[in-house]
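As structure tokens, one chain now follows by itself in the form predicted alone.
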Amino acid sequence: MEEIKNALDFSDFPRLDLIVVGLIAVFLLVFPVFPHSSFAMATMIQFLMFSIYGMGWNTIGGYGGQVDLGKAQYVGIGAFTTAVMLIRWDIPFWFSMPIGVCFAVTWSFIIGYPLFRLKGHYFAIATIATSLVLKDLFEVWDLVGAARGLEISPIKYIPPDFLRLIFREDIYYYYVILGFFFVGILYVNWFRKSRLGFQLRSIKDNEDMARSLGINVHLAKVKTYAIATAFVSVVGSFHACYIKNIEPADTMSLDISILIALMAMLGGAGSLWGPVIGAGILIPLKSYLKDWLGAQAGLVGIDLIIYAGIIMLVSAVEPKGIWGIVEKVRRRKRS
């Protein structure tokens, strides 16, 4: 009961923040009611997916200060677990998704213990290496379709199929991922005020000091890494049902790992709203700039230049991201 109260307790935020968040929540709930294109709906679903990815990364990368650049491997584990179990044994999403989380968390423990013996950029490089190695293994593994991947055929099922998460209309996918989004926000709100959350902030500030206070630094990092992995794996399973055609080269690419980290860092790593802010800026930019400047204007690649410029500009002004800028402005007003 205490955990539920902590998850629902947002009293440490100013009233204006809560009003803005409430308005955004209402907008997300009613968005499908208003006229919109299929492209806009796809962009909103991508925004929600990457917000949850960022929330997971934020637990270990934001609160723990460990720059993980290998999260795409867990997207792949979740996606391919759900796809394989649905295609080969007709096991529905709501059963295969928890199994995928178990596989992903088990793998995170296996590689987490040796990885967290490393620090700084050595840890970041090691996470990239493990992700790329796993992607290469999937590309030669026949069970998961090797390099050609797997395709979920919706023709086999009579939509809407809520058990297998197979729909023709994206509105169903939208509300499913929106439900995961709200659960993710509540969980991270609880996590940041939990014992493990305080331990991680101590570790981020000073590992030696945290160790002297009796905190098991290594175990705290490994447990948080598993929590971050669970977030990513759940959305990976959703990704398989939503996209329906998954390949290791796309689902487990380094680009996805870096994008997940950038979302949280741009919005504000170590803050509750940072990943949502980052995804709210980068995902629409990524989608619309690529469509307008790449597909229509023929300026292929210019969207990436603008995209990188915004990230560098915000990072130069405030290393803590956009949320850090908001807090800095507030401190100046108070003083």
The other form holds:
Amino acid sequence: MEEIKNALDFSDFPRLDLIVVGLIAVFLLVFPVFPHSSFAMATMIQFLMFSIYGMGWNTIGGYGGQVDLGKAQYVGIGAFTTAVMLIRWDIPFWFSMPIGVCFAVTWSFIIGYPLFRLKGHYFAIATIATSLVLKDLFEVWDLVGAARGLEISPIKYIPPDFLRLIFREDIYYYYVILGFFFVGILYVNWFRKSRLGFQLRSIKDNEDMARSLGINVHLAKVKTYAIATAFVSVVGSFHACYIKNIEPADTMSLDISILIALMAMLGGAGSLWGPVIGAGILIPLKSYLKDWLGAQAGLVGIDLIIYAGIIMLVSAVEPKGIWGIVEKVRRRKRS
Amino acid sequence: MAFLEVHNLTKTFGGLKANDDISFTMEKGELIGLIGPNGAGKTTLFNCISGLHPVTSGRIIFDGKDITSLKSYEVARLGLARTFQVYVASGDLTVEENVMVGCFMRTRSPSQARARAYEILKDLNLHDLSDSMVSELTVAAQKRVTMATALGSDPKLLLLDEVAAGLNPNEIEEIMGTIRHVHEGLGATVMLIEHVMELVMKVSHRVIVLDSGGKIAEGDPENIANNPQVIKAYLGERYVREHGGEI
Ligand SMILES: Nc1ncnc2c1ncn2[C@@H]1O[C@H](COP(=O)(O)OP(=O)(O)OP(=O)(O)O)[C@@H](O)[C@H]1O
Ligand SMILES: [Mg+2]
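Based on the form predicted alone presented above, generate the structure block for the form predicted together with the partner chain.
In what comes next, the whole complex appears, and the chain from above leads the way.
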């Protein structure tokens, strides 16, 4: 009971925030009703997906301070579990999604257990490595379609198919992912006030101190990593049904991993709204850049330069990102 | 069986014997001062007892249990809390949240942890600072916050590592009050490392002295203050030869 109350309790935020959040929530709910281009719709869906990836990243990376640059491997596990199960055995999304989460979480234990013995940058690098290794494995694994990947052919189903998540119009996908988005926010709102959330923040603050307060640091990290993984895997499964054509090279690319981490850091690692703010800035930016760059040959790669610039800016100006700046200004005003 | 027993504890770092064959016991309700010159091995002793460092040899019994090879979080859960000599707060937690982390050792419920943290902060006269960031506080206040955090876990034995270092006389007076309150009011058994002699000598029932890793003396504060070996350790051989003298 207390758990549910905590998930729904946002009272530690100032009134202004709650008004802004309320307005944004209403906007998200009614957005599809208004006239919009399919490009805008696709961008909004990407924004919601990446917000959820970022929320997952934020539990271990933000609250726990364990920078993870390998989230794409869990996108892949979720996506390919759902695609394989649907194509081969006609198992619908709502069944394959939790199974994908189980696979992803199991994999997260297998690599998290040894990797969390590593500190700081070594951990970040190791997550990149495991993600790339898994991608390479998928690229030669026939069950998941090897390098060509898998294609979910919509012709076989009669949309709208809510069980298999096969739709013709994007609006359905929009509302499904919006539902996950709201659940994600509530979960992280609970998490940040929970015992595990406090333990993670204490670990980030000072590991020896955390240990002396009875915290099993290694276990807390492994647990939280599994939570982060579940978030990512769910959206990975959704991704398979939404995109329908998935290849390891795209779905599990390093770009995805970096973008996830970058968004959360830009918006504010270790804050509830950070990943959403980050996704709200970077996803439209990415979409428009891609659109624009498509027309300008020779400028490919400039998006990476922009991302690198953002990373440097964030770490130099305010390591806690945009939300960190907001909080700092507020603190100054109060005192 | 004593409350805390340390038997022949040795800890080496490479060739350095940071703790050399140290033995002592401590009864429930005692307040022991641990003193010694810089580098004597005091913090190392705390690190070994609290499980942060594996010991090289020796045995540690706490409340009837052999804790020699337990991890520090396991030792903490048995009721042994400590503060750190050097504590660097990353600036992510408020005072109240910091204390709540300690309280979460005994409860899963955030509201219970918050209520307990509030009690402790009020008790230590820190509740005005509840919403401040730990990193923004003065050293004196930070030290009291680390004590409050340790108390959050309801410890039976509390190890305090130089909570008065770097404080002015008023602040020392204040923290001395806090230590007494924790010891007498809350009934914790306390061991404290301290360089501030007037504090150690005033509050301790018994004082243990380390020098170069070994225990060189143990006794009531009066005896220790007049012990030639202790004076020699602190002031050097030559000073003693020339002045005789007391600390
Ligand atoms: N982790 C470590 N690795 C290597 N040597 C260490 C380590 N910790 C302590 N030492 C060494 O062990 C010796 C004892 O150090 P310790 O910190 O226990 O002294 P101390 O009595 O607490 O001194 P101070 O009063 O300055 O705090 C010192 O020579 C120190 O350099
Ligand atoms: Mg020390």
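Positions refer to the first chain, counted from 1. Throughout, rigid core stands for the largest set of C-alpha atoms superposing within 1.5 Å between the two forms. Remember, it's a predicted structure, so these values are computed and weren't measured experimentally.
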**Asked** Taking the rigid core as the frame, does V314 move its C-alpha by 2 Å or more between these two forms?
**Response** yes
